[in-house]
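Consider the single chain below, provided in structure tokens and representing the form predicted on its own.
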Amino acid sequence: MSASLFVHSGEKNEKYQALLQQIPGLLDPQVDVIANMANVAAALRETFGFFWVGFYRVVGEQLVLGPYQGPLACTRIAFGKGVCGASWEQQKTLVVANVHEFPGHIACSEASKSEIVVPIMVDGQVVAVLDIDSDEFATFDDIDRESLEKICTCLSELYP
């Protein structure tokens, strides 16, 4: 399924609103945060059909691959490198319409064309990032950013 099926922002917004209502039921504070990340990745991929959806966790000075849905991925990303590392460094969501134009982009898959990365913040520090890739250009917009930031806020509340 291609993300282009959601060209109309109204339809995309409706899907996010429905997902945002489901997220609290998917997240269990009694369960390890990695298991919760796995459910969120699956829910996002199932809802939107994105090319790749997953998490990278901050482990020391690197982002380490966490739960994801999609083709094989890079397992480690350095601070400030690629879109994920830049989001970690800048502590903000990055929306990239064309990853081939992003300085230092890490090409885990040549099929990836656009990307959004949302940091998960706990006590002012990035503990993980949500990374979503599309196989089409300019897939992500403010609707994605705002909705995914809300989802990441829900995940951040599961950290001790």
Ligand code: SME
Contents of the next structure:
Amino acid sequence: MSASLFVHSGEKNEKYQALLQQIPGLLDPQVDVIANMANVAAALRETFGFFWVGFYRVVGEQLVLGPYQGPLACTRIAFGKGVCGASWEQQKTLVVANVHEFPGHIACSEASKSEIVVPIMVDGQVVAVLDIDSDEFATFDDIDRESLEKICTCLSELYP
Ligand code: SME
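Moving on from the form predicted on its own, kindly provide the form predicted in complex with this ligand as a structure.
Zooming out: every chain and molecule, the one shown earlier first.
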């Protein structure tokens, strides 16, 4: 299956609406979720130009780096550690306006200033998280949270 993306040039909310309409066509239920995460990371990067966007998957007792776009990242994150581990532990989206003020933030890049982490839930368990970093403060708000949660719900439906 080949995928293509129409990138809307409007405001953030309009871009999310355009992307959300394309997500069902972008996802391929015939292949595993990792392949789909790869295209979702690319679509988010293409649409918004995020500094770092990608996934960490729950593998045993830790989060393990999955498909992403951006600078090199740490490969493993423990339960409860950093913003990603905290989102896993709390089973909810975390929006961090200033990562320097987040206790235990894991700085994969010095350039990262704000962050959003959205858990992917299957049967009440976190199976992965979507992590997006910005090189500006306070990039993410409720528009990001609501739209990214919808995207993560679409991905959660790909799990067997
Ligand atoms: N900053 C994240 C670690 C992952 S990198 O940002 C890609 C955290 O604190 O969990």
